[in-house]
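First comes one chain, alone, set out as structure tokens in the form predicted on its own.
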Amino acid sequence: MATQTRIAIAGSGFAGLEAAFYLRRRLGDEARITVVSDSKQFLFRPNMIYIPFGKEPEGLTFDVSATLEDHGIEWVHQPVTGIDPDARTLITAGGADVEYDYAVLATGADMVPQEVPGLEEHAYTIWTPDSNLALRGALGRAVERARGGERQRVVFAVPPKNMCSGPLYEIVLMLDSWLRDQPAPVRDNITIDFATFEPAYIMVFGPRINAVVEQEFDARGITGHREHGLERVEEGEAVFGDGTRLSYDLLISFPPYEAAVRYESLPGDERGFIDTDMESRRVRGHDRIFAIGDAGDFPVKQAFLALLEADAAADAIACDILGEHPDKAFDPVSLCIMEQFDKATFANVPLQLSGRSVPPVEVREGAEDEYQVGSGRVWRVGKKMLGLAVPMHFRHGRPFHAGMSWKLMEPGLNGMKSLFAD
């Protein structure tokens, strides 16, 4: 019996599961696939934005360990702490190290609010289900005070070193819609400010998204502050690098982030994100190690891009094993749908690295026809479709973007784009 190729995958989020299920489908019994993760629960992170407004977190998760085992993928429930490239071993905190022929690192990112003095003590964040539940309680208290005639000021802040700020923009627009649905005079008694270090709103998605956010802020009475880098937070006051101070009753922030696991034996930047070849996601200098999703060095951290990276890496591994030529190079075309409750905004954004620190990416030169943005109620349907389809396919052990589901869904989205995008 031929020896199976051992593939170890660190992480069970979007990138890790997409890669695992793609490789299982493509390689069958030729590979022994092992997923190593500290969490048994897959969390559909993009829909955590609904938790502050009443959705229960339990509806966003499922037990991934059972699904993996049902599809012949081994499961090791341990935190990954490092990798030994010479011994070809994935290292875990509990000593259940996993030997590999190929390794895929998809251990994601973590927030580091302590980089901004006072942020951890005084701000509400949106990175985990628990933090979103805490924000739900804070919003409820603000509404009660506003209903009683007490004016409230809610300040949103995107500090430097955060390149995945989209969810905070969703929540500020959702908050305005939600407050307007409350009995008067709640919205009239709540002032909303949005401050970001970015020179343009959601800068990584280009000027058309910036224009949409500008229009939404103006229409909704939200005061925006660009190029406001949060420097520190004091009780009741946010202080910015240019000396500006914004008082607040409620501060909501998406903190800076860094790699969740720092792989000291691999090349990476100062925040722990691993240096890779753009197209294949191979780690530079290590042909049998791949870094995908938030663990890798592509500066935009987003679920849809993580799926694309996973497909590229999994295809490269499968082709290595099968002696074929890979045909799924990572092409960073981001697809996002920004919820606002009363409508949603769709963006299809072909990206390229800018060579600058701010912004680190830009709309791809010569791809203006592919750069599409549109707003309307119809895009809320697209948001719900993705929110149902991705977990459903992962729950059944199938890749999403590399599977039949996306092939069936993509023509419908393309049709919607041609009708409803600018």
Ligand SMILES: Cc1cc2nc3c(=O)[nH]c(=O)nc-3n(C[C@H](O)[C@H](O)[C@H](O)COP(=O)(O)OP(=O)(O)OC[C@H]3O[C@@H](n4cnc5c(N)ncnc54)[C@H](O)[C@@H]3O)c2cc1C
Second form
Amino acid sequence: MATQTRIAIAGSGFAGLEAAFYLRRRLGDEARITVVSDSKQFLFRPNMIYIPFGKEPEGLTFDVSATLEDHGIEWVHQPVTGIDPDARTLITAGGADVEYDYAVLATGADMVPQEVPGLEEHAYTIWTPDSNLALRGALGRAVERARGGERQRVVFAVPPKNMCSGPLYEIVLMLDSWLRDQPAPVRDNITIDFATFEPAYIMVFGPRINAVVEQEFDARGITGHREHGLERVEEGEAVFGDGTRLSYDLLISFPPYEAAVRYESLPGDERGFIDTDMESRRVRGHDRIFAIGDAGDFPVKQAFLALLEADAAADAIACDILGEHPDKAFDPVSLCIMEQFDKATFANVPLQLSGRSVPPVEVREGAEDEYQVGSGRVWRVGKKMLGLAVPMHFRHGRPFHAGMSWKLMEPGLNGMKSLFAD
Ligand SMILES: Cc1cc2nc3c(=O)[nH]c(=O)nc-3n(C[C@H](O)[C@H](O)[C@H](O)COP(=O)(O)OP(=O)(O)OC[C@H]3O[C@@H](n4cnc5c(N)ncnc54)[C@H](O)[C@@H]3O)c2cc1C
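If the structure you just shared is the form predicted on its own, then what does the corresponding form predicted together with the named molecule look like?
Full complex below, order starting with the chain above.
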């Protein structure tokens, strides 16, 4: 036991759990793994999009502490406040600091609605179960008014520095389908606008997704506004950088992002996202510290990419310890399924950094064949399967992407891609 390598993991979301279970499986007793997190609950954030339409949040969480302990992973329920790379210590708010030989920082992102004056006060947002429950209430009230013959204007706004706009597009398309299922004249009495700072809809997923969204907006009577950076929100009016004003009865937004924890001792950008080596997710200048998922500097914040980053970092650590050669370099191929209720849209997008701030990534040159998009009801099944499979694997202490399940699911997914995407 005295020779065990100590690995401390901060955060128990997608990235933290994938890394913890991968390392436990690969290293067995060679490592003493400790997860430090401010929450006992794993939250399957992607399925929060269903909360405004009636799903209860309880089904999206489970208590991770018992699973970790069952798999021989130590658990510290404390907020992490920083890291001391010289003393090799993860610092916690409660003083229960954790010494490490390797540290993995997976504390995710946070929202900064205050960056857009008036946003916090006037807009409904989608980051937490509670904010989605509040949105459910607001949508219910808008529907009641529309049913009573009152015209309602719902405006969606993606402000600059939001780093995961996809869910807001899901909610606007789901809202349209949901309103169409309500008795007349509800949908007729509700106008919907979608304004984004992005030059293309869901810009990080490339031109084909922009075209899909354009087509959906046209078919559904949703008015889209690209390159509309939300500047401030007044009561009843959203004001954009170019002076455009959109009046609203209900404003729905996904605020700007920043890192949930600022690690002052590490290199990072002005939002606290940590500088890493692309392939291994090693923090620049710190061989024994890794930053994965939303906490790191990859500019697309997505659960699927968080899993890939976790596998790359965990593999690099395991190989260091075992004296092997790493073979799971982070390869940013994003996979997403956009819910729309009447169908879903799938995208497989090989990415490369663009070197620009907007958009920060682009479809990888030379990998156009792998850039696949498809829409249809069948993709709703794919979305449901992922929503069941990821939490189920974590509940059983298994990595999802680096595990057997993905190996088994991948041929099925490839089959679906060849039949239902091109
Ligand atoms: C509504 C919505 C829908 C989404 N849909 C999708 C989707 O369809 N597909 C997709 O790929 N992505 C989606 N995302 C994005 C995805 O949820 C995130 O990218 C993903 O959760 C990032 O994983 P993570 O592990 O880095 O961070 P998180 O999952 O946020 O986990 C962070 C962990 O760190 C812990 N933590 C935070 N602060 C501290 C602290 N100070 N000390 C200790 N621990 C701390 C938290 O409790 C948590 O355990 C969606 C996001 C939202 C909000």
